[in-house]
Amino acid sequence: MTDIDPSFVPEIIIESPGRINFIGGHTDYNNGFVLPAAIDKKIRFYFRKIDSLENAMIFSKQYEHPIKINLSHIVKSDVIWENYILGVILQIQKLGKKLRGFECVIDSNLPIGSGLSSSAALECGMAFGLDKLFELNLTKTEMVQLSMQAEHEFVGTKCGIMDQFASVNGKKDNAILLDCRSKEYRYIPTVLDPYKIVLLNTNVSHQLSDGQYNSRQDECAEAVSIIQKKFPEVNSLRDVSLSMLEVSKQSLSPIHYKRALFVVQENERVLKSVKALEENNIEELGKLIYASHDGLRNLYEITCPELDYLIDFSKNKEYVMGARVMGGGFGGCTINLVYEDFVKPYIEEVSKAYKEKFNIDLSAFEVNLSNGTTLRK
């Protein structure tokens, strides 16, 4: 990291978490149901005001060069990670909120590009910090919305609302059942004992703004437009039932049918997963999580050989109750429910097998469910 002023003393410190998603892959931008949770892997932001009307500086301990910002002239950067921050600043300004000069130091133990939504944590932490630093009186809903909009406009990823919502609204030891259409939500107490949440990072990079992620949204929208010809009341795949989909099957291409079928089935799995958690039925939850991955592999087609290998490996282990790809796909992490006594030997065994298969080092770590973006006291 570029050296900063050794006398730097922050006025406020913000912690913004990554998130996991137990189930509900790619349903958020289809107005469906999701079941995410904030986690104890976080980005930390150290903010202070400076004596300037329009200059700001962002330092990151994970990147060599700082971001120098002219607040009166926000333009896109050629460096992708910078655009998450620049986009947030511009969206705040579009709300009519006044910013002035500031400095921010960013530090993170949240792996980038792993499907834990480091981008949303970056966006929401920046929005939350600027709100507190300059007393902007933004609501949590506004912070979630402007962070999502920043990613749409400045990064080019047409993400749904789940990642930002979970990062801001997370609650310790709870998952969130979020209805992405109404934005209604409720906390689901999540007791997994004696199982632990283990994330396996393939260390295969995924860049969602390269078109693959956005193309899935386009395919879903196209499916909706075809289904609407028979069912005009349909506005999104959230409105489609299995029977409606079967009636429309002959009009849909194989690709459109597969994408729609996955979303319809996944919404049902989310609601069944909530019921399983409420009944402390971890075995049923695990089955639903495995079924989600099968759908993401065969119907939505957003996995890759490395991800599928890890899931197939886990299916042979009685002490792994469920596993699936997490995040946008095409790389990143799998989420695994592993019996606590077997976490260490499982990680050792799967890491060795993965290295032999792909000659890639696997990163593995446990996570716990955490509170959302907060001002550190």
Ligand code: GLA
The other form holds:
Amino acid sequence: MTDIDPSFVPEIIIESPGRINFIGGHTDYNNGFVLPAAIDKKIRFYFRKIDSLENAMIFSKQYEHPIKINLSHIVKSDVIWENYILGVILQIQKLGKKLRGFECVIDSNLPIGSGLSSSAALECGMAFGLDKLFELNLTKTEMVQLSMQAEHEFVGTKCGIMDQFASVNGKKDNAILLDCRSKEYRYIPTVLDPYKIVLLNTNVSHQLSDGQYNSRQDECAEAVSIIQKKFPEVNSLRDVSLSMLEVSKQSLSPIHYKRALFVVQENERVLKSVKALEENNIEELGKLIYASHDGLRNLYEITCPELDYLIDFSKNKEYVMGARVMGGGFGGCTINLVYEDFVKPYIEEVSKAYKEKFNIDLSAFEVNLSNGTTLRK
Ligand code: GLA
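Since the one above is the form predicted on its own, can you give the form predicted in complex with the named molecule too?
Below is the entire complex, every chain and molecule, led by the chain shown above.
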């Protein structure tokens, strides 16, 4: 990090968490159900006002160059991560809220580009911090919405609402059942004992804006428009039942059929997972999580050899109850429910095997469910 004044004293400190998603992959932008939770890996923001009407500076301990911002002229940057911040600032301004000069130092223990939603944590922490610093009176819903909009417009990823929602609304020791159609949600107390949540980072990098993510959305929208011809009441894949899908099968291309089938099945799995959690049936939850990965691999096709290797490895261990890819796919992390006594040997064994297979170092860590974006000071 460069250029930061050593006497920097923040007025406020914000913590914004990453998220996991137990189940409900690629259902959010299909108006479906998701079951995410905020985690204890976070981005910290140190904010202070400065004596200027239009200058802002952002320093990140993870990036060498600070961002110098002219608040009266927000334009896209060539540096991707800067656009998450610039996008949020522009969206706040579009709501008619007035920002003045500020400085912000960012530090993080949340791995970037790993399917843990570092981007949503960045957007939501920035929105939350500016709201507090300048007393903008934004609601949580507005912060979630404007952060998502920033990602659509400035970064070019047409993400769903899950990541921003979970980052802002997370609750310690709880998952969130979110209905992405109505935006209604319910906290689900999540006691997994004696299992731990272990994340394995493939360290294969993915860029959601590179087209695959957006093209899945297009395929889903195309499937909807074909199904609508027989079922005009259908507005999204959320409204499609298995029987409707079978009736429409002849009109759908194999790709469209596979994508739609995955989403319909995945929505059912989310609701069954909530039931399993409420009944403390971790074995059933684990089976549903494995089934989710199978669907993401064979029907939705957003996995990659590294991810599939890790899931196959876990499936062979009777102490791993469930495992799946999280996030957009094509790399990033897998989530694994691992019996606590085996966490250490499991990590050692899988890391060694992964290194031998791909010559890539695996990162492995345990996470706990935490509160959402919070004011620390
Ligand atoms: C990314 C997106 C989310 C969601 C997941 C897949 O994390 O940002 O909106 O679509 O992928 O479940």
